[in-house]
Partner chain sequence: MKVAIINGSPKLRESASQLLAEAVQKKLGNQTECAICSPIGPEGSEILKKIEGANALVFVFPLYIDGLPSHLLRFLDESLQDISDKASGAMVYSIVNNGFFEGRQNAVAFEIMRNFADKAGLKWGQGIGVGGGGMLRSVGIGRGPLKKVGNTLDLLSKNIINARSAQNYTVDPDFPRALYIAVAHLSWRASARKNKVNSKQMLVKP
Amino acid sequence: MSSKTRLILHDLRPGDAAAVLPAQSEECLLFAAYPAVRYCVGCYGCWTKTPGKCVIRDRGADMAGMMPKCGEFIILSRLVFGGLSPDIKAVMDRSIGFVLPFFRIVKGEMHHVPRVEHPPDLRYVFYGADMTEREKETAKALAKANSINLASGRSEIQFFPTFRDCKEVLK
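Model, the form predicted together with its partner chain [one chain]:
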(Lines of atoms letter the chains of each structure in order from A and count residues from 1; the text may use other names and numbers.)
(Lines give C-alpha, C1' and ligand atoms only; values in the text may rest on other atoms or scores of the structure.)
Protein backbone atom coordinates (compact mmCIF):
# COMPACT_ATOMS: atom_id res chain seq x y z
CA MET A 1 0.00 0.00 0.00
CA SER A 2 1.14 3.56 -0.60
CA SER A 3 -0.08 7.10 -0.08
CA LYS A 4 -1.85 6.76 -3.42
CA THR A 5 -3.86 3.80 -2.19
CA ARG A 6 -7.54 4.31 -1.48
CA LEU A 7 -9.26 2.26 1.17
CA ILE A 8 -13.04 1.99 0.94
CA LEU A 9 -14.93 0.81 4.02
CA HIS A 10 -18.51 0.09 2.99
CA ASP A 11 -21.68 -1.48 4.32
CA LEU A 12 -23.07 -2.84 1.04
CA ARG A 13 -24.29 -6.38 0.57
CA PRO A 14 -22.00 -8.45 -1.70
CA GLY A 15 -24.10 -8.20 -4.88
CA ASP A 16 -24.62 -4.46 -4.44
CA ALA A 17 -20.92 -3.92 -3.74
CA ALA A 18 -19.97 -5.61 -7.00
CA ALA A 19 -22.36 -3.31 -8.88
CA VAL A 20 -21.15 -0.07 -7.32
CA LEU A 21 -17.55 -0.34 -6.15
CA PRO A 22 -14.38 -0.40 -8.23
CA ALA A 23 -12.57 -3.73 -8.39
CA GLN A 24 -10.13 -4.42 -5.59
CA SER A 25 -6.58 -3.59 -6.70
CA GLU A 26 -3.26 -2.38 -5.32
CA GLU A 27 -4.56 1.18 -5.62
CA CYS A 28 -8.00 0.47 -4.22
CA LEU A 29 -8.66 -1.75 -1.21
CA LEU A 30 -12.15 -2.70 -0.12
CA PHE A 31 -13.33 -3.60 3.38
CA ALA A 32 -16.87 -4.93 3.78
CA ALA A 33 -18.49 -3.99 7.08
CA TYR A 34 -21.23 -6.55 6.33
CA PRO A 35 -21.59 -9.15 7.71
CA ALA A 36 -21.10 -7.25 10.94
CA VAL A 37 -17.93 -7.67 12.96
CA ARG A 38 -18.23 -8.07 16.71
CA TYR A 39 -18.73 -4.85 18.66
CA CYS A 40 -16.05 -3.10 20.74
CA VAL A 41 -16.36 -4.00 24.41
CA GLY A 42 -14.36 -1.01 25.68
CA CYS A 43 -11.47 -3.07 27.07
CA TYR A 44 -8.70 -0.76 25.71
CA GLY A 45 -6.63 -3.83 24.85
CA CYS A 46 -5.77 -2.13 21.54
CA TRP A 47 -3.86 0.46 23.58
CA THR A 48 -2.50 -1.57 26.47
CA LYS A 49 -2.26 -5.25 25.43
CA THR A 50 -1.67 -5.48 21.68
CA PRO A 51 -0.92 -1.83 20.78
CA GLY A 52 -2.50 -0.78 17.51
CA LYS A 53 -4.67 -3.87 17.12
CA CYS A 54 -7.97 -4.95 18.64
CA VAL A 55 -7.73 -8.05 20.85
CA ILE A 56 -11.01 -9.53 19.55
CA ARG A 57 -10.09 -12.12 16.98
CA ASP A 58 -12.20 -11.52 13.93
CA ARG A 59 -11.61 -9.52 10.75
CA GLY A 60 -12.68 -6.32 12.55
CA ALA A 61 -9.19 -6.31 14.07
CA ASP A 62 -7.57 -5.68 10.66
CA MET A 63 -8.86 -2.19 9.91
CA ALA A 64 -6.64 -0.20 12.33
CA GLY A 65 -3.56 -1.58 10.57
CA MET A 66 -4.91 -0.82 7.09
CA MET A 67 -5.99 2.79 7.67
CA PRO A 68 -2.54 4.38 8.11
CA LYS A 69 -1.17 2.75 4.97
CA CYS A 70 -3.55 4.49 2.57
CA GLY A 71 -3.64 8.05 1.32
CA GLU A 72 -7.43 8.33 1.30
CA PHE A 73 -9.85 6.55 3.58
CA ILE A 74 -13.37 6.50 2.16
CA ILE A 75 -16.37 5.50 4.25
CA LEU A 76 -19.44 4.55 2.24
CA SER A 77 -22.29 4.31 4.72
CA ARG A 78 -26.03 4.36 4.95
CA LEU A 79 -26.88 7.53 6.86
CA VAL A 80 -28.37 6.50 10.20
CA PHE A 81 -29.66 9.27 12.48
CA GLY A 82 -27.14 11.62 10.85
CA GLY A 83 -24.20 9.31 11.44
CA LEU A 84 -22.62 6.03 10.42
CA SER A 85 -24.55 2.79 10.04
CA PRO A 86 -24.19 0.17 12.82
CA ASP A 87 -22.09 -2.14 10.60
CA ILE A 88 -19.64 0.65 9.74
CA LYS A 89 -19.57 1.91 13.34
CA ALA A 90 -18.73 -1.58 14.61
CA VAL A 91 -15.62 -1.59 12.40
CA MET A 92 -14.65 1.96 13.38
CA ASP A 93 -15.07 1.34 17.12
CA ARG A 94 -12.77 -1.67 16.77
CA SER A 95 -10.15 0.55 15.08
CA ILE A 96 -9.30 3.10 17.77
CA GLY A 97 -5.86 1.52 18.03
CA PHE A 98 -5.25 3.70 14.96
CA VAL A 99 -4.56 6.52 17.45
CA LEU A 100 -2.63 6.42 20.72
CA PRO A 101 -4.24 6.52 24.17
CA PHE A 102 -2.19 9.64 24.90
CA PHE A 103 -3.55 13.14 24.54
CA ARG A 104 -2.66 16.47 22.99
CA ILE A 105 -4.41 19.81 22.67
CA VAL A 106 -5.86 20.69 19.25
CA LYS A 107 -7.68 24.00 18.81
CA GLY A 108 -8.05 24.33 22.57
CA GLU A 109 -9.50 20.83 23.06
CA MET A 110 -8.12 17.53 24.27
CA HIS A 111 -7.66 14.90 21.55
CA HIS A 112 -5.70 11.71 20.97
CA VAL A 113 -2.14 11.71 19.64
CA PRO A 114 -1.96 10.02 16.21
CA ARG A 115 -0.06 6.73 16.06
CA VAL A 116 1.32 7.44 12.59
CA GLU A 117 2.91 10.52 11.01
CA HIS A 118 0.63 10.81 8.00
CA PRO A 119 -2.95 9.74 8.69
CA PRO A 120 -5.08 9.45 5.53
CA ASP A 121 -7.51 12.04 4.24
CA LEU A 122 -11.10 11.16 5.10
CA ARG A 123 -14.06 11.07 2.74
CA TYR A 124 -17.59 10.27 3.86
CA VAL A 125 -20.05 9.15 1.23
CA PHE A 126 -23.50 8.82 2.78
CA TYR A 127 -26.53 7.35 1.07
CA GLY A 128 -30.14 7.04 2.10
CA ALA A 129 -33.65 8.05 1.24
CA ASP A 130 -35.48 10.74 3.19
CA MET A 131 -32.41 12.40 4.74
CA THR A 132 -33.43 15.42 6.76
CA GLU A 133 -31.48 18.66 6.74
CA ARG A 134 -30.82 18.16 10.44
CA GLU A 135 -29.32 14.72 9.73
CA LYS A 136 -27.07 16.18 7.06
CA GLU A 137 -25.89 18.89 9.45
CA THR A 138 -25.19 16.20 12.07
CA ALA A 139 -23.15 14.22 9.53
CA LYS A 140 -21.12 17.31 8.65
CA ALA A 141 -20.41 17.95 12.33
CA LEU A 142 -19.46 14.28 12.75
CA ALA A 143 -17.05 14.39 9.79
CA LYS A 144 -15.43 17.52 11.20
CA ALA A 145 -15.06 16.03 14.69
CA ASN A 146 -13.77 12.70 13.31
CA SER A 147 -11.18 14.43 11.17
CA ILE A 148 -9.70 16.01 14.31
CA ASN A 149 -9.91 12.82 16.40
CA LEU A 150 -8.49 10.65 13.61
CA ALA A 151 -5.86 13.33 12.94
CA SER A 152 -6.79 13.58 9.30
CA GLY A 153 -5.59 16.60 7.39
CA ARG A 154 -8.70 16.85 5.28
CA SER A 155 -12.26 15.56 5.29
CA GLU A 156 -14.93 15.62 2.61
CA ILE A 157 -18.58 14.66 2.77
CA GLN A 158 -21.10 13.76 0.08
CA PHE A 159 -24.75 12.70 0.19
CA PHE A 160 -26.68 10.55 -2.28
CA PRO A 161 -30.27 9.24 -2.27
CA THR A 162 -29.22 5.62 -3.01
CA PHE A 163 -25.99 3.66 -2.89
CA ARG A 164 -26.19 3.21 -6.67
CA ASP A 165 -25.82 6.99 -7.06
CA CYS A 166 -22.41 6.79 -5.34
CA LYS A 167 -20.78 4.82 -8.15
CA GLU A 168 -19.43 7.84 -10.03
CA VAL A 169 -17.65 9.39 -7.06
CA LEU A 170 -16.03 6.09 -6.10
CA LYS A 171 -14.47 5.44 -9.51
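Write the structure block of the form predicted alone for the protein whose form predicted together with its partner chain appears above.
No partner chains or extra molecules come along with it, only the chain itself.
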Protein backbone atom coordinates (compact mmCIF):
# COMPACT_ATOMS: atom_id res chain seq x y z
CA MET A 1 0.00 0.00 0.00
CA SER A 2 1.16 3.53 -0.66
CA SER A 3 0.20 7.04 0.32
CA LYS A 4 -1.98 7.12 -2.83
CA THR A 5 -4.02 4.17 -1.60
CA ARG A 6 -7.57 4.86 -0.45
CA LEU A 7 -9.13 2.76 2.28
CA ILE A 8 -12.92 2.74 2.35
CA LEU A 9 -14.60 1.47 5.52
CA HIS A 10 -18.31 0.96 4.86
CA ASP A 11 -21.44 -0.52 6.40
CA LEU A 12 -23.13 -1.61 3.19
CA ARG A 13 -24.46 -5.08 2.48
CA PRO A 14 -22.63 -6.89 -0.37
CA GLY A 15 -25.18 -6.14 -3.11
CA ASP A 16 -25.43 -2.49 -2.11
CA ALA A 17 -21.65 -2.16 -1.88
CA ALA A 18 -21.20 -3.49 -5.42
CA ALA A 19 -23.64 -0.86 -6.68
CA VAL A 20 -21.76 2.17 -5.33
CA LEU A 21 -18.18 1.32 -4.39
CA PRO A 22 -15.23 1.11 -6.75
CA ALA A 23 -13.67 -2.30 -7.26
CA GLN A 24 -11.02 -3.35 -4.77
CA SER A 25 -7.52 -2.78 -6.14
CA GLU A 26 -4.04 -1.79 -5.01
CA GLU A 27 -5.21 1.84 -5.11
CA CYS A 28 -8.55 1.25 -3.37
CA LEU A 29 -8.98 -1.08 -0.43
CA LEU A 30 -12.41 -1.92 0.93
CA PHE A 31 -13.25 -2.99 4.46
CA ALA A 32 -16.85 -4.00 5.14
CA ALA A 33 -18.16 -3.49 8.66
CA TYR A 34 -20.81 -6.05 7.79
CA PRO A 35 -20.94 -8.76 8.90
CA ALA A 36 -20.21 -7.12 12.20
CA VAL A 37 -16.87 -7.59 13.92
CA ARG A 38 -16.67 -8.31 17.62
CA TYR A 39 -16.88 -5.28 19.89
CA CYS A 40 -13.83 -3.84 21.64
CA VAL A 41 -13.57 -5.22 25.17
CA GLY A 42 -11.35 -2.43 26.49
CA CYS A 43 -8.43 -4.71 27.33
CA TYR A 44 -5.85 -2.29 25.81
CA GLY A 45 -3.92 -5.24 24.41
CA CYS A 46 -3.54 -3.20 21.22
CA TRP A 47 -1.32 -0.88 23.24
CA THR A 48 0.45 -3.32 25.55
CA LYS A 49 0.55 -6.81 24.02
CA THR A 50 0.46 -6.30 20.24
CA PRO A 51 1.17 -2.59 19.67
CA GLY A 52 -0.99 -1.21 16.90
CA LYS A 53 -3.09 -4.34 16.38
CA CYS A 54 -6.17 -5.59 18.20
CA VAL A 55 -5.66 -8.84 20.12
CA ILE A 56 -9.16 -10.15 19.32
CA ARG A 57 -8.64 -12.70 16.57
CA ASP A 58 -11.14 -11.89 13.87
CA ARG A 59 -11.07 -9.79 10.72
CA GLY A 60 -11.60 -6.61 12.77
CA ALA A 61 -7.98 -6.85 13.93
CA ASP A 62 -6.80 -6.12 10.39
CA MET A 63 -8.27 -2.62 10.21
CA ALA A 64 -5.73 -0.75 12.36
CA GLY A 65 -2.91 -2.25 10.31
CA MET A 66 -4.45 -0.99 7.08
CA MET A 67 -4.99 2.60 8.23
CA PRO A 68 -1.37 3.82 8.45
CA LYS A 69 -0.57 2.47 5.00
CA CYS A 70 -3.10 4.56 3.10
CA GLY A 71 -3.15 8.19 2.04
CA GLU A 72 -6.91 8.63 2.39
CA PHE A 73 -9.27 6.95 4.80
CA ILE A 74 -12.95 7.19 3.86
CA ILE A 75 -15.68 6.20 6.29
CA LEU A 76 -19.01 5.53 4.56
CA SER A 77 -21.67 5.19 7.23
CA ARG A 78 -25.37 5.52 7.77
CA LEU A 79 -25.90 8.51 10.09
CA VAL A 80 -27.33 7.23 13.37
CA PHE A 81 -28.29 9.85 15.95
CA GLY A 82 -25.51 12.12 14.71
CA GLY A 83 -22.87 9.40 14.76
CA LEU A 84 -21.55 6.30 13.10
CA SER A 85 -23.64 3.20 12.48
CA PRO A 86 -23.11 0.53 15.17
CA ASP A 87 -21.10 -1.72 12.82
CA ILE A 88 -18.76 1.12 11.78
CA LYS A 89 -18.40 2.22 15.42
CA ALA A 90 -17.33 -1.31 16.37
CA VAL A 91 -14.61 -1.32 13.70
CA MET A 92 -13.38 2.14 14.70
CA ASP A 93 -13.29 1.18 18.39
CA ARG A 94 -11.23 -1.88 17.49
CA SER A 95 -8.80 0.43 15.64
CA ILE A 96 -7.75 2.43 18.73
CA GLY A 97 -4.31 0.85 18.45
CA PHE A 98 -3.75 3.16 15.48
CA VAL A 99 -2.92 5.84 18.06
CA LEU A 100 -0.65 5.66 21.09
CA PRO A 101 -1.94 5.40 24.68
CA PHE A 102 -0.44 8.81 25.49
CA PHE A 103 -2.15 12.17 25.32
CA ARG A 104 -1.41 15.62 23.96
CA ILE A 105 -3.26 18.90 24.13
CA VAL A 106 -4.52 20.19 20.77
CA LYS A 107 -6.39 23.51 20.78
CA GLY A 108 -7.16 23.13 24.46
CA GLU A 109 -8.48 19.56 24.12
CA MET A 110 -6.92 16.25 25.11
CA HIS A 111 -6.26 13.84 22.22
CA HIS A 112 -4.16 10.75 21.63
CA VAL A 113 -0.60 10.95 20.29
CA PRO A 114 -0.39 9.57 16.74
CA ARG A 115 1.44 6.27 16.22
CA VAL A 116 2.47 7.04 12.63
CA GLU A 117 4.38 9.97 11.18
CA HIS A 118 2.04 10.56 8.22
CA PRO A 119 -1.56 9.63 9.10
CA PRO A 120 -4.07 9.47 6.24
CA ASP A 121 -6.47 12.20 5.26
CA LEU A 122 -9.91 11.45 6.69
CA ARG A 123 -13.24 11.74 4.90
CA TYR A 124 -16.64 10.98 6.36
CA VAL A 125 -19.46 10.21 3.94
CA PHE A 126 -22.76 9.91 5.80
CA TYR A 127 -26.04 8.82 4.27
CA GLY A 128 -29.57 8.58 5.60
CA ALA A 129 -33.06 9.84 5.02
CA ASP A 130 -34.48 12.50 7.30
CA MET A 131 -31.18 13.72 8.78
CA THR A 132 -31.79 16.68 11.06
CA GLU A 133 -29.52 19.69 11.26
CA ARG A 134 -28.79 18.79 14.87
CA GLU A 135 -27.64 15.30 13.83
CA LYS A 136 -25.44 16.82 11.12
CA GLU A 137 -23.86 19.21 13.63
CA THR A 138 -23.18 16.33 16.01
CA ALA A 139 -21.58 14.36 13.15
CA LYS A 140 -19.42 17.35 12.23
CA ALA A 141 -18.19 17.63 15.83
CA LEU A 142 -17.45 13.88 15.90
CA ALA A 143 -15.57 14.06 12.60
CA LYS A 144 -13.53 17.03 13.79
CA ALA A 145 -12.58 15.35 17.07
CA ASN A 146 -11.68 12.09 15.33
CA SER A 147 -9.62 13.96 12.77
CA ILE A 148 -7.60 15.59 15.54
CA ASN A 149 -7.35 12.33 17.51
CA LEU A 150 -6.11 10.44 14.44
CA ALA A 151 -3.79 13.36 13.55
CA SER A 152 -5.27 13.52 10.09
CA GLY A 153 -3.70 16.12 7.85
CA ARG A 154 -6.99 16.94 6.15
CA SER A 155 -10.56 16.02 6.92
CA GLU A 156 -13.87 16.39 5.15
CA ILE A 157 -17.50 15.47 5.82
CA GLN A 158 -20.35 15.00 3.37
CA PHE A 159 -24.03 14.09 3.75
CA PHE A 160 -26.28 12.30 1.26
CA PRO A 161 -29.91 11.17 1.46
CA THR A 162 -29.15 7.59 0.36
CA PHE A 163 -26.04 5.44 0.00
CA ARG A 164 -26.66 5.36 -3.76
CA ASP A 165 -26.17 9.14 -3.87
CA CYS A 166 -22.60 8.66 -2.54
CA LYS A 167 -21.40 6.84 -5.65
CA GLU A 168 -19.83 9.85 -7.41
CA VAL A 169 -17.73 10.98 -4.43
CA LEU A 170 -16.36 7.48 -3.92
CA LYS A 171 -14.86 7.13 -7.41
